[in-house]
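The chain below stands alone and is given as C-alpha cells, in the form predicted on its own.
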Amino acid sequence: MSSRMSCLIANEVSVIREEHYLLKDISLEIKPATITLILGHNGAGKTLLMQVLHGLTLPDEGVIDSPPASRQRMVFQKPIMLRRTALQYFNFVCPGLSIPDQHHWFDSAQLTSRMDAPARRLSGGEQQKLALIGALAAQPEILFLDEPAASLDVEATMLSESLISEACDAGTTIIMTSHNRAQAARLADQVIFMDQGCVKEQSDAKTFFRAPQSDAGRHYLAFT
C-alpha cells in the first residue's frame, strides 16, 4: 500500500449465486480524489462490482472498507425519475440548497429552461444530466457513475465530463463505467479491467492504454 490514504479498499470480495461466482476474489484499492474507470466487455461484472462497492449488493465473501453510505452517491445508466418537476426532483435528492445554488447547478448542466418540466418527460440525456447534478451537488466522498454518457450527444458528453473532472478536482472520488474508450482515456487516472467477474488488471490509465499486462486487456483494446 502507498503512503497516501485510501478512499476505498476491497479485500477478496466475491458474489456467488447458485454456486456460480458472479464476482470472484476481487481486491482493489482506490485513492481519494481520483477518477477510476471500470472497463470490460458486457457481462464482465462492472455494474455489479460498483453495486457491491457502494453497498447496494452485499458480498458473499470478503470485506469492503469505505466511507459510510451517507457520504456516497450512485447514478444509474437509466436514472429513476420521480413524479415531480426537474427542480423538485433535484431538491429531493439534494435538499437544503439555496435558490442561487439550485440555479447554478441547473445552469451548469444547461437545464435551466427545464426546471419546471416533469422529470419523467425529460429526454434520456436530460434525465442523465439531472441525476448527475443532483448527485454532484451533494458533494459526496465517492460518486459511482454507471455509463453516465450513454444517452448523451457529443456536446452533452463533453459538458458532463467537465462536471465530473471539476468534482474530482474538488475532492470527490469518481468510480465509473464506460464503453467509450476515448472517454476512458480522457478521464481516467486509473483503470480496473474486468473479465468474467474477475479483476484482471488495476493500473494507472496511461500504463493500461499503452501496454496492458493481461491477454484479456490486450484483446479488449484491440477490438474497442
Contents of the next structure:
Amino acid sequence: MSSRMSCLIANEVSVIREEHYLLKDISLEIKPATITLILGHNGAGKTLLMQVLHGLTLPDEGVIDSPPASRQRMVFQKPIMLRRTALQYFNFVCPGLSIPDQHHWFDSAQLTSRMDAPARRLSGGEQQKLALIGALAAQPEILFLDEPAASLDVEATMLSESLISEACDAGTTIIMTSHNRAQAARLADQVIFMDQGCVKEQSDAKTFFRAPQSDAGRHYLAFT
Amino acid sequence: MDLLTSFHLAVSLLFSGDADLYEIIFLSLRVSLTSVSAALCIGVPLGAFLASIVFPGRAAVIILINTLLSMPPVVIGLLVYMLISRAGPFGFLDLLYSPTAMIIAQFLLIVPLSTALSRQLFEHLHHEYNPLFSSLRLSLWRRIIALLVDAKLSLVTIGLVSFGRAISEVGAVILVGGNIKHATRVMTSAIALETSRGELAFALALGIVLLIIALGVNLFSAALRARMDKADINV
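For comparison with the form predicted on its own, please write out the form predicted in complex with its partner chain.
The next block holds the full complex; its first chain is the one shown before.
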C-alpha cells in the first residue's frame, strides 16, 4: 500500500496498442497534498497517462499503487454533462450533501444563479467550474484535472486556480495537464514532462521552468 | 356516393355517438395500448441491456432484431395463427379470434421496434456518459437508473412511435382476430371490410379517427421534442 510519503506510485507502466507503445516504462511518485503538472506536446500521452493513473484504462505492463477508486475524482477536458439541471448534476456526482453545503460550493464557483439551469445549457466555462466543484465537494484524496483552464476566461481561471489551491492545502493531491504555461508556473509544485509516451523529466516545478534537465524539456519551453 | 357526401356522412356518424363505431374505436385503443405497454416492458430493458453489456452472440441478437423489424406484419400474424390455431402448440388456450390473440400479434410486431429504438438511444447515451460513470465507479444498477432518468422523455417518444405502428397495423390483426363484429373488429380491419362492402362513410369515419390519433401522437411528440430542445436534453 502507499506509504504516507507518497500518494501514488507508478512502476514501469506501459500501454501497448497494435505493437506500439503509447506509454512506455513510466515510473513516478507523487507526494500527498501537492500539485503535479503533466506537460508535453499534443500526443505525448498526457491524457492517457492520467486515465491510466485514475484506473480508466488498464496498463498492459507495470503496477500502480494509488488510493481506492472511491477516493479519486477526475474532471475531463470537456466535462460530461448529464441531461439534468446543474444542481441535479452536482448531487449526482457528489450525493448526500446538505443544502447549505450545496449552496456553499455553488457560491464558491459563482454559479448560484445557474443552479436550476439545464447543465448542458451552461457555457463551456460554467460546465468546467461545475464539474470542478462536483469533484472537489467529494473531498477526494487525488483529483485528476485534464486541461482545467481550457475553456475559462481570465477571471474564471483565477477562481478555479484558487479552488484548486485551497483543495491542495486541505490535503487533496492534484494531478493535472495544462497548455497554459503561466498557470503551470503559478500552480505546480512538481512537473512531469512527457514526450512520445515516455517521462523525460520529473522535477521540482521551479527547477523545470528555470533550467530543464532534458533536451526535450528545453525544446518544449523554448517553443511554448 | 362522392367523396364530399361520404365525408359529410362520416362526420355526422362520429358526432351521432354511433355505438358500433365507438365500440370499434375503444377496442382498437385497448388492444394497441395493451400490446404497446407490454412490448415496451420487454423492449426497453432489452435495448438497454444490448447497449451496455457485451456478451458472446450480441451481434447475432442485434441482427435478428433488425431482421424482425422489417418482417411484414402479415407474416407475424401467420406465425401467431399457426401457434394458437387448434392444431398449433398453444391451441388448447383457445385464443384464436380473440382480442388477446390480436394483442399477442401486435406485441410481437412492436417488441423488435421498441428494442431497436431503445438500443440506439441507450448506446448513444452510454457512449457519452461512460467515462464519467467509470470515473465515479458506478455500479451497473446505478448506471441503468441514471440512463433511464436521462432518457425518459426520449423513451416516451419511442412509446408514441410504437403506438402509431400498432394502431395502424391491419394484416396481423385480421389474420388472428378474424374481424368479428362486437368481438375483434378494430379500426383498420373495419375499414378494410366496410370499404369492400361499399360502406364508405363508415370506413371514412374510422379513417378520420385514425388520422386524428396520428395527429395527436405527432403533436405530442413535437411538443416533447420542443421541450427537450429547450433544456438540451435530446439524446
